[in-house]
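Listed next as structure tokens is one chain, alone, in the form predicted alone.
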Amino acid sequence: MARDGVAVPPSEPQLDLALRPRRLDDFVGQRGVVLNLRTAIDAARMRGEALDHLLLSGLPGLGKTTLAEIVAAESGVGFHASSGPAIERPADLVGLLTALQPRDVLFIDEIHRLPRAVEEYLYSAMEDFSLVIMLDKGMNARSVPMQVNPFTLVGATTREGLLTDPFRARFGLHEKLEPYDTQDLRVVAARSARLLKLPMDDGAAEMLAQRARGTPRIVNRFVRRVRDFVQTSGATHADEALTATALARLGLDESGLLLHDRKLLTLLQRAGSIGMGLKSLAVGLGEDERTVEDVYEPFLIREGYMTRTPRGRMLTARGTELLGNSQTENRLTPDC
């Protein structure tokens, strides 16, 4: 991009978009999901029909939005995006649906946050591609049926359990995205570094992959920050030592934990066998409960550092060992 004849570097959101794969062949990981989507897309194309409505669930940053965009691209149709909180009334939904061309993809992020009235309004649109528009109010109210073009609704959610059963049942395709393994994340890191024209050693890509919490979005963020560090330090490429220094600057330790992760585990350590409720934990961290439950806890539980029990959140033996080792290392580290 240029402004007044001067090149303007791309912004962070633009860089994030540039790193996203555009085709299923370029999508790394989630092999079962990719195979299922390829089959469904090819079959729908052969029949000349809109793809079945698709529900994508999984933790943030695993590629739900990217897959929705790829579904539209592979199907050769338009892509329209919104989010659950942005669709407050049925009238908002009518505007989205009437703008769709035949077989277009309508993507709704955080679809579990749709108001119940909007969700119920979607039922007939998803099943019969029809709407009932209410005109006027009170005694003068009248309903006007209206057809919409056949379309594919792609819903993304991090909390599938919050969807009602009737709503969930209207999605013909259900795909759950799982956290990535280190091997796939290493490929993602190397690909992103190549797209950003950042020379990166295999060891550096491995380090980023190991500390990215199984999440491509996080590994891409790390690659961008390492690139900043390489450029400002005058280095020619990203090796293991430089990458480790860059990650330490970001507050990431060798276990892949950030400061707030250790603070959460320390709170659980102090609670001991009593355990802590979600509300108490959120207060102790200075965060809202949803952030603790959706952002902090999944990684720590998956890695075995904490667990949820009927008595509350508790530190596991592995979490105790981690904090103990950290305290020992701090005691042994000489003052500078």
Ligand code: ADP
The other form holds:
Amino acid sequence: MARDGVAVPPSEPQLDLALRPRRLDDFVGQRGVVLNLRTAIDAARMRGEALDHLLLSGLPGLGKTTLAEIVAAESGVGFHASSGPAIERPADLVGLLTALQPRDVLFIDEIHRLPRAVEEYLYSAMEDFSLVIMLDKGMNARSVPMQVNPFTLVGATTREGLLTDPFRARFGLHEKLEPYDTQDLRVVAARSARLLKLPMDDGAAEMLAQRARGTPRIVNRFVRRVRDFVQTSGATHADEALTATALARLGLDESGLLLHDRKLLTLLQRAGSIGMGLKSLAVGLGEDERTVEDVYEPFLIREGYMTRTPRGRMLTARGTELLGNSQTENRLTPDC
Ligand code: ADP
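Alternate state requested, the form predicted in complex with adenosine-5'-diphosphate (shown: the form predicted alone):
Below: every chain and molecule of the assembly, starting with the one above.
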């Protein structure tokens, strides 16, 4: 890679792309999902048909986009990506659908955020690849039916519960990605380190895996930061001690919590038994509600530090114990 004759290092998004598995065989973990997709892809291929529409659900960073790309690659077809909020009107969808070659994959990220009018317009396209387009306006307006090439819609969502039943029912394949166990994340860490030409010992990979909240995207972020740290410290490889220092620099404490986790828990501690609504929590953290709900909370709930109740979000006994054990850190963030 060179700009004006000067070699430039790959950017973060380029590194992220470089770490993406391209084939089902390289996709670590999620064995049930991988097996089901392998069968469905092979069967569709033998029949010469487009793969059934596929709904992938799960928390951010678990591999939904990666799997959608893999589905296209394994099926030997083109991949087109968009997202729910980007498709504002049915006309935007017509543009996407008419550009598809036979059996192509159309990936729609955050599909739960598709406007209702677009969703309903998509129904007939999903069922029999037909569309009705409106030509002209007013007195001359007329609707014209048209066919698009058979395609596979791959929808990704962090909130499957927000999809309407008729929409969900139009996906023949539903796969849910769960957080990864430490063993699988260790494999992801070792693979990413190898791809980035970073010598890393097993203890370091294990440490990254344990602190990555079940999420490959977080493992990869850690690996990139550790690589920076190795490079700038003049070390030859990543061992446990160096990795621990790099993680501490990222703000990760011994319980695996980041600063924003502690802030969130401290806010809940202050609210006490009154509990706290999502809106106030988001304002208190200076974040948008979706990030709080989709990115921050799932880990804290899974670890048993907080809970969502009809009265609002609350700190659990485990959360109280955690904060009690680290009063110093709480005092360090008095205005959160
Ligand atoms: P999502 O779409 O669910 O938010 P992505 O597909 O963008 O997640 O995955 C985030 C990053 O994590 C990707 O760049 C990829 O490198 C990595 N990744 C995700 N799942 C896996 C996996 N099973 N094996 C290896 N790497 C993975």
